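The chain below stands alone, shown as structure tokens; this is the form predicted alone.
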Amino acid sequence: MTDGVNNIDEDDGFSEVVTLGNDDPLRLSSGEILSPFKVAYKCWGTLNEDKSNAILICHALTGDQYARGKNPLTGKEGWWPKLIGPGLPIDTNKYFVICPNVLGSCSGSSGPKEDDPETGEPYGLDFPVITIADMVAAQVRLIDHLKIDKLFSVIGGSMGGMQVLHWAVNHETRVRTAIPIASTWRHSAQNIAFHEVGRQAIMADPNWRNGRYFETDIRPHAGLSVARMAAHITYMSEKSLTSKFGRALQDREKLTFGFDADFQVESYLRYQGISFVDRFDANSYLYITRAMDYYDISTNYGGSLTAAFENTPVKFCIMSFTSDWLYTTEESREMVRALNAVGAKVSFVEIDMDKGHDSFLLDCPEMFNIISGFLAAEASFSGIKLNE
């Protein structure tokens, strides 16, 4: 069943909304049942006659399905734009490019911001907490309405290369190549205590009223926007916000001495905070943050992330950055010893570049030339018959 499309005219694209599990209920992990529920994607190039050259897109924590085009939520450029497009690395010439909105998320797909279908209202906390496994099971069954059996490849950055390894470790049949970037095979306690302080920041705000701010006009805002902004400092590098911002100050020549923003830095957070309002749920902010938190590719493997791996048939290109702190160069590290140690086909590289986490984000012209190479290696390796 579908909800809509939407078509953006300047980049070939198509947006639409799929109502999927009337019929067969998708089981959480949690063990609640989620039926009906809706999944938003976007899609981008041709699928080729075999359906063999699709890939897949996962976006990061507050991503969404508009990697590449004009966002219509927000009326700005989407998040990947040098990657994915005509002649760009993930060429839309000749691969099928879907991204899809993750589960619990607040652009489309089923979350805490959309309606529950048994009440009319939007579900709130009403919402099941859900689970990267269970962003990839929904984006399973969107697979599956596509008629696809084999993605060529999955690619993600942060959050969204938890999920290409969920879809390499879980569904390694379905999946030829797998492209994590930036990311990590679980969540450690450092990243837990950034998420629980950005949670406790929007449950303090008493907008926020217990999740059901939504049966009011006023939004948790100031909660939201503090949660925003202490993340945002875990998405840069110490190097990048010195030589952005050093101490500098803002519009004045001097201290106010007062707790206005005297500090580049803090004007520049405080405006990260405040446009971050405009465009995102805070349910959907807690919701996320918990699945990431709950991440560990090695829970059904008794803790073990070679067992994780092994017999996997898929190729991993694997990539970190130098000034990554937040998912660092050696967690990267740790899932390629642990591929060796099964005789997995990996290829790894940690691309030197000072900006931090959000690296992946930027344009990084080695990061390209890796995708575009890699893509292009295995397609000719395979035998796989792009779009001219």
The other form holds:
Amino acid sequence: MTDGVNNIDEDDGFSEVVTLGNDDPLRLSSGEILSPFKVAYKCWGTLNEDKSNAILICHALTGDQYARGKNPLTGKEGWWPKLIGPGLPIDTNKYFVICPNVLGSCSGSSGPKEDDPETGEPYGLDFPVITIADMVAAQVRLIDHLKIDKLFSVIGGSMGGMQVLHWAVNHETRVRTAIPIASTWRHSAQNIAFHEVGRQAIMADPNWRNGRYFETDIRPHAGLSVARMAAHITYMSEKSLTSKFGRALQDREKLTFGFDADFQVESYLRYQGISFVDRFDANSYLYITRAMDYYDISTNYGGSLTAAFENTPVKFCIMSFTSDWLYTTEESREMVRALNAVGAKVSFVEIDMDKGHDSFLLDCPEMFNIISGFLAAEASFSGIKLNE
Amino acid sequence: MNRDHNIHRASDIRVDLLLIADMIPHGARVLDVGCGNGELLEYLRLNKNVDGRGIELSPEGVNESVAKGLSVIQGNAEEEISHFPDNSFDFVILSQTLQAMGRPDRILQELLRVSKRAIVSFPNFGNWRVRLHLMLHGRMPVTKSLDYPWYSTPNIHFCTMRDFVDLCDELEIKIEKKMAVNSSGSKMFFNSLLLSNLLGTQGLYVLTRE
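Other form of same protein, the form predicted together with the partner chain, not the form predicted alone:
Following is the full complex, with the preceding chain placed first.
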């Protein structure tokens, strides 16, 4: 238990792991039960007196709770450093910002890498298959634990945006505003297909050992690295790959007529793969991609997106990027149109950026301005007393 | 909460927008098609407690609108309006945007599908200065408010007030209110179409379904 909500290191916030669900088990979409389970999370800023200034940040597939500040596992800066912080668009002087690690991931929250409390050894594939809904259910428990009734905003990109939508549709009384960025309302056949390539690469690696690689010192690095390489291509646009690398050769004058990384783009992808395996768990990659593939916000509403949004009190601000071919503008527009069809309050901007899906993680002044403007206006209308 | 400091004075918004705002009742549901930076919607929300929505093509306009706390979506008006259900608004506004539409006739019908009433304003190409310019110079008029050359202008469907009245007739749209607006954006006080079409720089109409 923590009672240190207001006791925050000025620079970095604190990182906590809380154990929940001891008395109140978490029933998952699959019907399986998690009890207890752990949620690792990080906070910045100070919760105001009536607890109305809390913003939940939802991370993407391979993200973690270290949205800002130094990530102790990688030694690198957090993944949204220019968006969250004092004086930044999500201003930690004004808002109380929470970023949890999702269920199934590998940065402290319950997942295949963590010990099963029943056996005392890592879950591996004994960890139940989870969904986006389950990730959000765990976050709801965290918010309960922090004694926050209603979040001022839930914000996230890519898979983070899926969690945002799930919050808005299924926990609509606990969210004031929702900002899904570069996201989608259901995984398409193409999305699932790319993920399946990644999973097969991992499972084809003999070192994967049916998910029990933790019993040895060897990890399925080759498989995980190929999975990351394939996925990384989907995060970039053709234009950004071309302008970054073209057909330039890697440290050589001419082709070698072999299968070494002749081209810069090959070398870059191999680097992306290799640097990923040190920070991410192969089984987590299987579980989280599965959760994304299972995701369709309309499932419980007869396949109708309009029905999912009917009577929503949540105010939405949706953003997409012109060059994102993974979760396209068209998919965001489908959400916008469904929201308009039910008379919901929604703003939408397609941001002109040529860096592909990953644009949401990059320096994007237009996205920053929209987020800060939307939040400030909403705080003013709702009469929320922000910290000075 | 006291928001008095936010209340817009009449002088804060364009005079022609104020003419439109004056016609909108308190608490109405309003869609502003081509809402620009959200100036009118913000005024309506603060002064008339209007539940407003906007469609705007330019990202800059949408950004400014969102920063004002308005619900505005970026997109092509002719495409996006088709996704709103019938009768979802009390008023729909098309201010100075009709001439940029691919099919002004279809957009008028769409406006009156999503809303009971439509307020439409447009630059009047029947104005005497425009007529004189064309007669004297033999070139397409370029006015102060619409200063694009003919080949690159987004304003592709100019009309006169008489053309507009004819189109409404043809589409069986009822003109509930009409006025000519002068170059400073104020209402001109005469009723004759001949004079309006000659002297008005803008036509401003309130339309309903027959």
